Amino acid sequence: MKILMATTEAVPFAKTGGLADAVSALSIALAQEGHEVRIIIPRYYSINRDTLGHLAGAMGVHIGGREEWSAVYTKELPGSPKKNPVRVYFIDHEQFFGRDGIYGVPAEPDFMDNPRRFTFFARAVFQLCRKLGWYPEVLHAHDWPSALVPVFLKYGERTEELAKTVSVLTVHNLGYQGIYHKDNYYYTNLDWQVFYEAGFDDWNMMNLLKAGITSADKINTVSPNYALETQTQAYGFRLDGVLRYRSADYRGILNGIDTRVWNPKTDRYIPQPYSVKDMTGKITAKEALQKEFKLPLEPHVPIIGMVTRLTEQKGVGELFGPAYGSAWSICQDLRLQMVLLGSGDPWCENEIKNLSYRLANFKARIGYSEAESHLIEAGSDLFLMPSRYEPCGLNQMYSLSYGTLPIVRNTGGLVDTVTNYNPDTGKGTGFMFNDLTPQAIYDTVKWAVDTYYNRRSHFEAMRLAGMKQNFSWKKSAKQYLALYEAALAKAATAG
């Protein structure tokens, strides 16, 4: 099967979150199954052209009543199969993509010309196919910046060589939809009748993700439970009705993790490898983590780790809110240590710095470090994720693979990956709470710490149970293939 991934992020080239990991890992997993997979992505300022191959000839893309010209570069995706490599194509347009930031910068979090930038990118997908003379059976678009791809396919591009091509749209996070003033619709070159028919209309604005959901042949999100949640008013971000309407074509497929990178047996970032057969390396990692963050070397005190974006979605208000968040009480009342790595909202960064100065058992670093994130996963005993909502979540799967028990809220993909501890049977793989309140976080952390100290045999059995789970992309890739085949079958029946 020929599959083209349209995305604005893919590791190792451009990343702001889990989307980048998911696209590259899924592409590799599909290629390993023998399918021909290609990726198209903008060539941002941070991607060095000197490391890429150049396709001869400029490529014209018609948007907004004029022709925009771009160059195309290419490179094999690192880590893809040598006998069947995934090829990545980079669309090079200095005005749109030759700048810092993918969607924005701190001074301008959402670039004013994003509607035009991503309209251009979506149109470029089809021009690239023509330039290469390569036409996919499946166009797989990811999130709102690529959501115009299924719209363009349905309303104008499904002709000649693309007549039998189907579209799949993956919603990685429904909280980000690409909503802009409808004056920007001009750039699409589509008739105004399509504005309403394709689902762009959103209270006198244009909603790119809504149009993609309305127009795609099949839609999915990144966990089964999140697929259910997003069809409710509480988690649907005003698109729950559209998703309920498309429910027959909408499903949840759990993300996997890249086990080549996140594997305690082979992890190059931790001081000593370990596995379910020999956990010595985890003890070594804990000591290294305490040294790295200048915590007292107390091997029998549990460490709670966090690697997170400091945003409302991640529940940071209930945990770190000044005067009401539970982090201070957790560190003051309970015999534990806490380590955090992350960045985000300025108020939260400042509060975390303050706590780090005032508490001897709480240490934090603002920013991100790949090496430190691996060390936190390996060296911690528990991993805290008090998410307001979580489409899939990766850190809880990393944690389980490293024998670090997650403390999570009962939401999204956390439900699909963590089994709540049952004190009567001693079974489970983590600790779960329902209501997102400071008290609920405090009580669940206390429950986990109490289990660590007083039911240690249960705690160790849970560790091993988590490490034995399989979160590789192979299973997810097969479910995506089934989704592609369902889209092709539906199109064949309709045709």
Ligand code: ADP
Given for the second form:
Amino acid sequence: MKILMATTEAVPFAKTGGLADAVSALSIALAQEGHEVRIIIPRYYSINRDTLGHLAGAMGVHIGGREEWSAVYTKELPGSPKKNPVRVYFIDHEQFFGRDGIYGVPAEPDFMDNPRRFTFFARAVFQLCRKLGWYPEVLHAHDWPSALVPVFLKYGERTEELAKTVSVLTVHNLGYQGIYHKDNYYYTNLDWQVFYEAGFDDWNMMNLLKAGITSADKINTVSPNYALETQTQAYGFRLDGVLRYRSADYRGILNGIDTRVWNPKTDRYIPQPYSVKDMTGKITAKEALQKEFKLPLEPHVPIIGMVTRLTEQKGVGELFGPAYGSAWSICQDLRLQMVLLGSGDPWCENEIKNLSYRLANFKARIGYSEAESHLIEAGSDLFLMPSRYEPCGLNQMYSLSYGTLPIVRNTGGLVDTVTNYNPDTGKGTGFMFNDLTPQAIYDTVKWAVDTYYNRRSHFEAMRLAGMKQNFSWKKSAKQYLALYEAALAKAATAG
Ligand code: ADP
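Starting from the form predicted alone, produce the coordinates for the form predicted in complex with the ligand.
Everything in the complex follows now, all chains and molecules, and the chain you saw is the first one.
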């Protein structure tokens, strides 16, 4: 099958979140199954042109009544199979992408011209197919920045060589929808009738994700449980109605993890590899973590790890909110150590720094570090994710593979991956709570720590049970293929 991924992030070229990992890993997994996969992505300023091949000739893209000119660069996706590599095409446009930041910078978190930039990108997808003379059977778009791709396919681009092409839209996070003033609709070159028909209209604004959801042949999100939750008012971010309306074409497919990078048997960031057969390396990793974060070297005290964006979505309010969050009591009352790596909202970074000055058993690093994130996953005994919502979540899957028991809220993909501990049977892979309150977080951490001290055989069995789970992309890729096939079958019967 010929598949074109339209995305604004893909590792190792551009990343702000899990989307970047998912797109590249899925593309590789599909290529390994013999499919012809290509990726189209903007050539951001940070991607060095000198490392890319150049396609001869400029490419014209019509948006908003004028033609924009761009260059196209290309490279093989690192890590893709030698015999069937995934080819990446980079769309170069100085005015739109020749700047720092993908969607924005700290001073301007959502670039003012984002609707124009991403309208240009979505149109470029079709121009690229023409330029290459290569026409995919499936156009797979990701999140709001490429949500216009299914819209353009349905309204105008499904002609000639693309007559049988279908679109799939993956929602990686429903919290970000791309809502802009409808003056920006002008850039799409679509009729105003389509504004309503394709679902752009959102209280007199223009909602790109909503239009994508309305227009795509098939839609999915990144876990089965999040697919159900997003159809309820509590988690639907006002799009629950549209998703319910499309429920026959909407499903959840769990992300996989990159087991070449996240595997305790081969991890190059940890001092000694380990596996279910020999867990000595985990003890070494714990000591290395305590040294790295200048914690007392206490092998018998449980370490709780966190690696996270410090935003409301991740439940940091309930944990670190001044005079409200439970992190202080957790560290003060319970015999444990806590290590955090993260960056995000300034208030939260400040609170965390404050706590780490005042508590001897709480250490934090504000910033982003691949190496430290691996050491935290390997060296911790427990991993805390009190998410408000979690489309899939990667860290709990990393934790499970590293024998680190997740403490998670009963939401989203966390439910599809973690099984709550049952003290009667000793079965489970983690600890779960329902309500997002400081008290519930405190109680569940206490429960987990008590289990570590007093039900050690259960705790150790749970580690092994988690490590034996399979979160490979191979499994997810099969389900994506089934989704593509369902889209093609639906189009064939309709057409
Ligand atoms: P989200 O995409 O919502 O941030 P996920 O759990 O799906 O959450 O994926 C987050 C990814 O980013 C994980 O791979 C996680 O380890 C990584 N990550 C987040 N913050 C940091 C950080 N400060 N340092 C290193 N890695 C981080």
